[in-house]
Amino acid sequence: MELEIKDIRKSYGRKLVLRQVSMHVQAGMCTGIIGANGCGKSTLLKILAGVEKAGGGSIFVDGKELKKPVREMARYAGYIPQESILIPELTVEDNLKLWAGFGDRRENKKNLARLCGQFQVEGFLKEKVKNLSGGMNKRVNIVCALIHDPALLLMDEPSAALDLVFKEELKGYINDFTSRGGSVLISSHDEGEIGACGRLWAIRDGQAFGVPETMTMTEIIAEYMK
C-alpha cells in the first residue's frame, strides 16, 4: 500500500514534538526514518499505528484520505514498538492466542504457525513472558505484529536485542514483504537497516526532510543523527 502523510502535528502539553511533518511511503519499498534521540520518530510511528491521535494533519492510504485515522490505521498496519506489547504474566502461547483472536481466525492460525517457525519461538511457547530474554521477547513481538498479514509494517528499532541470525531473518522477511507490494516504515539507528532502505526521511526540529540519495552513511550520521 502507498502511504502519504501531510502536516502531521503533535504536542504533549506545551511541548511541540511534531510540526507539520509530511512524507511519502511508496508501496513495495522499505522507507527509513532517522534522526537524533527524542526528535519524534517514535511519536510519529505511534500516530501512524493508531496508538496515539495526531494534533492535526492528514493521512492518505492509496490516495484516499482517512476520516478516522486512529481506527482505520489499525486495520492496515502491523506495529513493532520499542517497548514490549506482551503481557508479562501470561505465556508466550497465550499472548499469541490473544493477538490471533482478532479478525480471520483461520487465516491468523495459519500465519501464526508459519511465523512461529520462521522466528523460532516454538521452543518457548509455554514460557511466561516475564522469563524471556530480550531477544526472545522481541521475536514474539515481531510475530504479533505480523499475524494479521498487514499491508504496512511500522517498525521502531526492530532489531534491537536481536542477535545477528535473527537480524538477518528479519531482513529477509522485510525483503519478501516488500517484494509482494507491502510497505515498510522503519525507525532505526542501525547502519545496516538504514542502508537497506530504499528511501530515507530525517526528522529534525519537528519536521521531515528527504535525505539525498547521494549522501554516504558517514555523512548521514553526521548530518541527521547527532
Given for the second form:
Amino acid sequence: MELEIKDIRKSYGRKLVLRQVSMHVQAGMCTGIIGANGCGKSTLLKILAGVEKAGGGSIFVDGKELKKPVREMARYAGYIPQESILIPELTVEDNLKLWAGFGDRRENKKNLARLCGQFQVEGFLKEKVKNLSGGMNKRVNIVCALIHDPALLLMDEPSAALDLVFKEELKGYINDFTSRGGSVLISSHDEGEIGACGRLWAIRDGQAFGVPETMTMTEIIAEYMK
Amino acid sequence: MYCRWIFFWLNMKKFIRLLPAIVLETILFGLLLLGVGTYASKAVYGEKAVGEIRVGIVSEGEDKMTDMLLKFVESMDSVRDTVSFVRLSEEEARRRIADEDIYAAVVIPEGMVDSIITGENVPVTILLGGIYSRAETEVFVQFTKAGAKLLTTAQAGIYAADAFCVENGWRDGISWTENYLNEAYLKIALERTSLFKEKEVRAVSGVGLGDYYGISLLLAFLSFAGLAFGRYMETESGERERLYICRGLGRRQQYLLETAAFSGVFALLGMVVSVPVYLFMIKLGDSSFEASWAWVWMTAVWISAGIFIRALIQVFGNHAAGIGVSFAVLMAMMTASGIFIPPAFLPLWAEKAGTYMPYPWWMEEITAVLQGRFDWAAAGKIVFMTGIFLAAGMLVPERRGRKE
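Next up, the form predicted together with its partner chain. The previous block was the form predicted alone.
Following is the full complex, with the preceding chain placed first.
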C-alpha cells in the first residue's frame, strides 16, 4: 500500500504542531519518522491512524484521496501507540476477542489464531493484562493492531523501554511484514530501528524533511534530533 | 452488532471481577464513616443520648399564680413529651446540675406573673449544665428565647384585649379573655415541639423507623460502593476509546454500553445484598415488609441508581474530580433527602430541595415494593430522572470535547 500525505496541519489550541507536512510512504518498505521530542511525530501517526483529526491537508492511499480519513484509515492501518490499548482488568483472551469483534469476525478469528502463534502469545491467553511484562504487553498490542490484516502498520516508538531480545524480534517481524507487501511507518528514537528503515523523514518546525540516505547517524542526530 | 455485544459483555465481566475488591473497600470506608459519625455524635450529643430533658424549677417564695402557670405548662402534651420538671431549691438545683442529674434549672422570682401583668418583667434566671450536649443546649435555649419573646408579645396582646373589653363595655369578660389568650399564646410558643407527634419526620412516609433505616442505610452503602467503581470507568476519551470510534463504535455507544454493563452489575450487587437483609428483617418480626415477586422491581431502582452514579462521574470528566465531587453530591443529597436526619429538622429550602432529588424517589419505590405494592408515581419520576442523567452523561462530555 502506498501512502501519500499532503500539507497536513494540526494545532492544539494556539500551538501549531504540524504546519505543512507532506511525505510519501512506499509500498513494501519500512519508513521512519524522526525528530526531537515534541516535534509532532506521534501527532502525525495519530492522524494517520484516525485517532486525531487533521486541521487541514489530504491523505492519499494508492493514489486515491480519502474523503473521510478518520474512518477510512481504520480499514487500511493498524496502529500501535506508545500506551497500551488493552483493558488491564481483563485477560489477554478477552482483549483479543474485543478487537476481533470489529469488522469481519470470521477473517479476524483466522488471523488471530495465526498471530497468536507468530507472537508467542498463546501461553498467556488466560493471564490478566495487568500482570503481563512490558514486552508481552507490547506483543498483545501488536496482535490487536494486526487482527484485521491491515496493509499499513503505524508504530509509535514500539520498542521504547523494552529489552534487546524484543527489539530483535520486532525487526524480524517488520521485515516479514514488508516482504509480504505491507508498508510500515515507524516513529523512533532507537538507532537500530532507524537503521532498519529504508527511508527516513524528519519532522522539524512543523514540517517534514526527507533525510538524505548518505547521512550518517551522528549527522542525522545533530541535524534533526536537537 | 456483535462488537457492541462483546463490548457490553466484556465491560460487565470487568465490573463483576472488581466486585470483591469494591465491596471490601466500601466496608472499610463504611467503618471509617461509622467511626467519624460516632465521634461527631459524641461531640454533639455528649455521652448521653437525647431523650428526656430534665429541668429543675426553683420557685422563690410561694406564688400561687406562678404555680398555676407552671402546672399549665407541664400539662401541655407537647411539653410533657420532651421536658420533665422537678421542683427544687436553688442549692439542690446547682448540685444536681453539677452531678448531671438534671439538664438545667429555671429560677423563677417571686411574683413573676404579676410582674408580667404590670409590665415590670422581673427576669427569670436559667442555670445550664456546662457539659451537656450542644444539641440539647440549643433546643433549650430556643425554647426559652421563644418563650421570652412570646411573653412580651402576649403581654401587649393581653393589654390590647383588656382595652377592647373596656371600650365595648365587657368588663365582666376581661378575666375570661385574659385566660383564653394566655392559653392560646402558650400553645403557639410551644408548637414546634408538637412536630415530633404530628408530623412525619422521615423522608418516606408509612414505614416504621427500623424499616426506614434498613432501606436508607443500605441505599447509602450501595451508593458508596457504586462510587468505588468510579476509577475503573472510562471518563476520558483516550487512544483506546478513539480507536474504538475508528472501528465503528462511537463515543455515545461506548458510554451507553458501559453504563448498561455497570448498571447491570450494580443491580446484581444491590439485589444480592439487599434481599437477604430484608428477608432477615421480616424474620425479626417487627417489619412492614412482605416477601413477594414484586421485589424483582427493585432491580429497576438499582439500575437507575447505577446510571445516576455513572453519569455523575462521566460529567466531571476525570476520576479524581468525578469521584470526589460525586461523593460530595451524594452526601448532600442523602442529607437533604432525610437519610441521616429527618428532613423536618433542616431549613425549609433544604427540605424542599430534598423532595426533588432521586433519593426519596428511590426510597419510595423500594418501600412500596418491599410492602408488596408498586408505586407508579415514584416509578414515573425515577424513569424521568434516569433519562435526564443518561442524556447528561452523553452530552456534557461532548460539549467539553468540542471546546477543547
